[in-house]
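What follows is a single chain, given as structure tokens, in the form predicted on its own.
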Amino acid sequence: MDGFNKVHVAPMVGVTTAHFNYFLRIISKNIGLYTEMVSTNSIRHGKVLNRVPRVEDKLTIQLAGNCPGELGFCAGLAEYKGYAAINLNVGCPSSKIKKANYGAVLFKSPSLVAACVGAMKDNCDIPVSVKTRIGVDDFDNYQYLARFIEQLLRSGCDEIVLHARKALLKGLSPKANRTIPRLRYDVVESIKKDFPDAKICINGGIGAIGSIVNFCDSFDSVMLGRIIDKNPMILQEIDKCIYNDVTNNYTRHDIFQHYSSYIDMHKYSYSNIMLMKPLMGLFYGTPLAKKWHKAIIDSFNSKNGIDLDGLRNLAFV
């Protein structure tokens, strides 16, 4: 396992958890998964990685940080813990992340980002990637982006995940930054053309299976986001079309059965919401979708525990 993959599921605020990843892995054994974004401070103070007993296959840890020394330490620890790859977030526009001088604001400091990548590469032997926007605020011309990419590659960056939309750190919420400004796939195409030997992953607004296939033909990899939360069963189509894997023929009912066993194992350790939220989109696009969605939401605040038998009966209608 070399840490690279043709299709990744992006880390999503409020969505990506160990439970969500476990659920997705039932559907697809091939897809590349990310952890939620983890700060170097959390790791340094022993709040995260030191408690991880086992790491899922094909799992990339996404780090938030700005200190080369701390990122280098975290990279070495992540490799020791069994992660397949490491990703540095240089694209998150949240005000909290900005205040810590992490995320998208680092796009304005390319030399620092390159130093961070170099430190991680010096401390681990697994792939190191950077997830960034094509621009941030007024730092949005192509020449600047190309120079940024060039510095990353010189520092040893193995893969660059380009979200094809600039970020605006003032006046827009993180949610609005997912849809505004407009997507510029042409910019990512130009980067791939100008840096043909670089591993470039395209990200941003990609959802239809036809688009996923086309982008996989044009780029080294594709990163998907909210479409996976909305319609996780699209992973089976991706397995067939991208990985030529038709071995997983689980129905939605099969998937629920597998995941319900996981819920039984963890229902006394985690909240109903954390365990049940991954199931929200299981019946997306089917006649059962609305009724299923309501049943999952009702389970969030149930004082009688999660009614797995009721959900099981509903799933087999």
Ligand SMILES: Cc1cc2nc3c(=O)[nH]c(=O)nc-3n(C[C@H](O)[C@H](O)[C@H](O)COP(=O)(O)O)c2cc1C
Given for the second form:
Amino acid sequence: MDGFNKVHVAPMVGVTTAHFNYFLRIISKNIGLYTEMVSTNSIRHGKVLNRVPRVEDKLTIQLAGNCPGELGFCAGLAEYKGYAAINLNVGCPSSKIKKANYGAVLFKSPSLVAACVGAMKDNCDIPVSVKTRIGVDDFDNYQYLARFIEQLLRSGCDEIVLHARKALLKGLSPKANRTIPRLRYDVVESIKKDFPDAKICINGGIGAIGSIVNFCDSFDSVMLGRIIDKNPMILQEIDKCIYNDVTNNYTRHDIFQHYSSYIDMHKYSYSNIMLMKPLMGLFYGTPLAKKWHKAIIDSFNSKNGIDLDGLRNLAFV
Ligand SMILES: Cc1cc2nc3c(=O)[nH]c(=O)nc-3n(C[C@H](O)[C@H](O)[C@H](O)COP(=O)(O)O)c2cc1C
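Could you switch over to the form predicted together with this ligand, since the one displayed so far is the form predicted on its own?
Full assembly next; the chain just shown is listed first.
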């Protein structure tokens, strides 16, 4: 497995925007990045699949869909646009996604998912992975999961990302589905043991640097979601501990300066909130965290543009 794929930032709608990815790429050149989930339906209706070359390198596009033909087409398009890999969403429990018969509900249709993966593989030469849960509703026994994995591997799936929680499609919001179902790392461990040659990425509730290092030893890769939004500076520790990259020594000030130039370039094209949200966690864990967080939130609704000098004075003078 390529070094840069050892740790991924999870796809997160409303979080892993191009702006957030730009911000993260300032902090780490090594980490694997994901887009937000993009539905095949939106691509059919004209959504443009552009990425920012060099900044958004090592970028995996996550697709949501259920039609092998459409997913095959989108896979070819994604490769043409320069994405590094493609991931199929088989884990999202939101009611809107479920209604479209996308996401976690597809866990109950392994043959269809395998056909989707097969079609994507036939239409591109970049890696295709699937992100799923360890179970969905009553489809939650180990034998079912193992058979599902087997089918995915037979269809050519290059990597399987396992969120170590089952999803409940009735009665739990997507947010509750990320906290209430119990984390079962043991299930993901059994899958890796039973499929030693398969590339298995573990996801769910991982945040401490010690557990990231341990999981990197036991699995092919590790995927981190909310911790990166909360504390993006953890990427510097990951660079050192996982990628042995000791050249990464930007200070918070350096990072802010780089990202400020980006904001200046894009401030007439995007809303304050879109541009400023990535900065929220920059001071996580420091005495300035609360004040900084509030200043960023205040900037969302500022009618007088974004006061970058005010933020600079607050944090760095
Ligand atoms: C705001 C938010 C949006 C998310 N959107 C997606 C998504 O579009 N596709 C997906 O596969 N998972 C999505 N997830 C789930 C994450 O990718 C990840 O599996 C989950 O948060 C568990 O990892 P964590 O405990 O490290 O956060 C989302 C999570 C959050 C918090």
